[in-house]
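A lone chain, given as structure tokens: the form predicted alone.
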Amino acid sequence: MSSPATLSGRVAVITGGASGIGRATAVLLAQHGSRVFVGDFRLTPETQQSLQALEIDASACDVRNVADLQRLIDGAANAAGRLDILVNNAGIGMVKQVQAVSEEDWDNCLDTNFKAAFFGAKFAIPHLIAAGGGSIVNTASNAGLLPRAHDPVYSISKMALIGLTKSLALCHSKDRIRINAVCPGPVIDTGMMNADLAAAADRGATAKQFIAASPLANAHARMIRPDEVAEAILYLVSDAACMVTGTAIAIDGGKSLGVPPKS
């Protein structure tokens, strides 16, 4: 996996790909040879034109949008030539009780988290079939592994998210389509971590909380970071993995396993 030739010729299309684990996976994949076509609804001037002097063509796309997300996906397909690659990265949070859960919070949980992912699989695996055959990959959680008390419904679509990645995998071996996901706990500089230290009042004890839920975090004293994600997402999408379909890698520090031993 160090030869920056390991994904020449290939073309991946990545949505939230503008910042976080996103971002990561789009530089990754670049440095290894793909060329590069990141959609995000929260896509700035800046970081549009940072993404396009890295050669990584970046567009807004809303994936709760089905049109903008076949858009995005096509697009690529048809001005590239070719998609081999598609990473379902997009995804948000909701730390809610079921009581306070409103039909609009379900909606855009489950749009973001499962319905995109479908949508996204969908518009793509006749590009993947039309080019040999090819790979996706699906950004879960490790509350897709395991159920969490403080977050039921974005639990329940990460779970739904891996019940989708094993079932297209099973559907679409015989087309030589590999269908992964990666459940990533605690990771630094994304969007949904941002957003949750900003609310806190007091950011570095919530931190620290984060840490101390993830034994190997804590062992480390830090949080995993972005490109820890998008390493697994390079190994998964590359030649390395031929034969890897239908798994739930987790990159939680070891959060998914149980309870923690006391430190």
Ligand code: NAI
The other form holds:
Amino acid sequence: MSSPATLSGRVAVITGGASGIGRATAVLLAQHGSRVFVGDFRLTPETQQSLQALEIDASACDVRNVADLQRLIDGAANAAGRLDILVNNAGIGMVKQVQAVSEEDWDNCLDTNFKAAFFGAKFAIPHLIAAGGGSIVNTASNAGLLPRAHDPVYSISKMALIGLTKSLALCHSKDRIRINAVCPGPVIDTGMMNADLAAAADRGATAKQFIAASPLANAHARMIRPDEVAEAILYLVSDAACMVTGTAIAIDGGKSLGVPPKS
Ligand code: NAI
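The form predicted together with the named molecule is what I want next, because the block you gave corresponds to the form predicted alone; please supply it.
Up next: the whole complex, starting with the chain shown before.
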């Protein structure tokens, strides 16, 4: 177990930190001593207040807008005097078959899930170099490891994100910058999962299908929790992972291993 002081003196930016996995990560990193800056395009006054109560700074940012992203990252580094950690977590789903996908859908999904991670890294890297090194974690998905038939564009965006992770990890090891990905799913209590369940004809049956597709979720008779993904991100940004880069860690209860056994 890492000590609560693991990230003392470190400064982190987390995109999509208003809810779900991003919020759980912001809270966990702050509990471990990091100063945390969250950017999200869906920030209610209540969310902002609840994060501020935990001394987490939250500001409006649409990661599809490169200028917004730069403002978030440079603003955090300037306010705190340094930047050590970037978590490119903001993401959206895209459950559509190929013939139904418009150019706007494609741009929306790829700009949020993929392009923003590249430009986030681009803007963070000079600050991380100035700090003597640092860590970037990209929230990918089990869909980035094993594509799914129901959401091809989402799968493409997350596979591309894993490629980006490995490529940038190679480029910036010399700067002592580590770049890794987490591949979660299915995660409960998130905006994304809540939307999927709300859209389902039978919420209970759909939740059971999500659980059945992940061997460990099935064994525990529950989905994965946001804090269980946040723990993996905490490890990856901490000094315990000093020699870990370019990895894509599945926090998916074995969902991406293959076809689960019949229960
Ligand atoms: P969520 O919907 O609770 O969190 C996503 C956050 O990103 C939200 O706060 C949303 O407002 C923000 N966001 C979306 N587009 C944005 C934009 N253009 N600019 C700024 N913020 C934006 O859902 P969840 O599940 O916590 O999603 C976090 C990440 O986890 C996403 O990248 C998602 O693809 C990934 N993921 C989630 C899984 C799940 O089962 N919930 C499974 C695999 C991956």
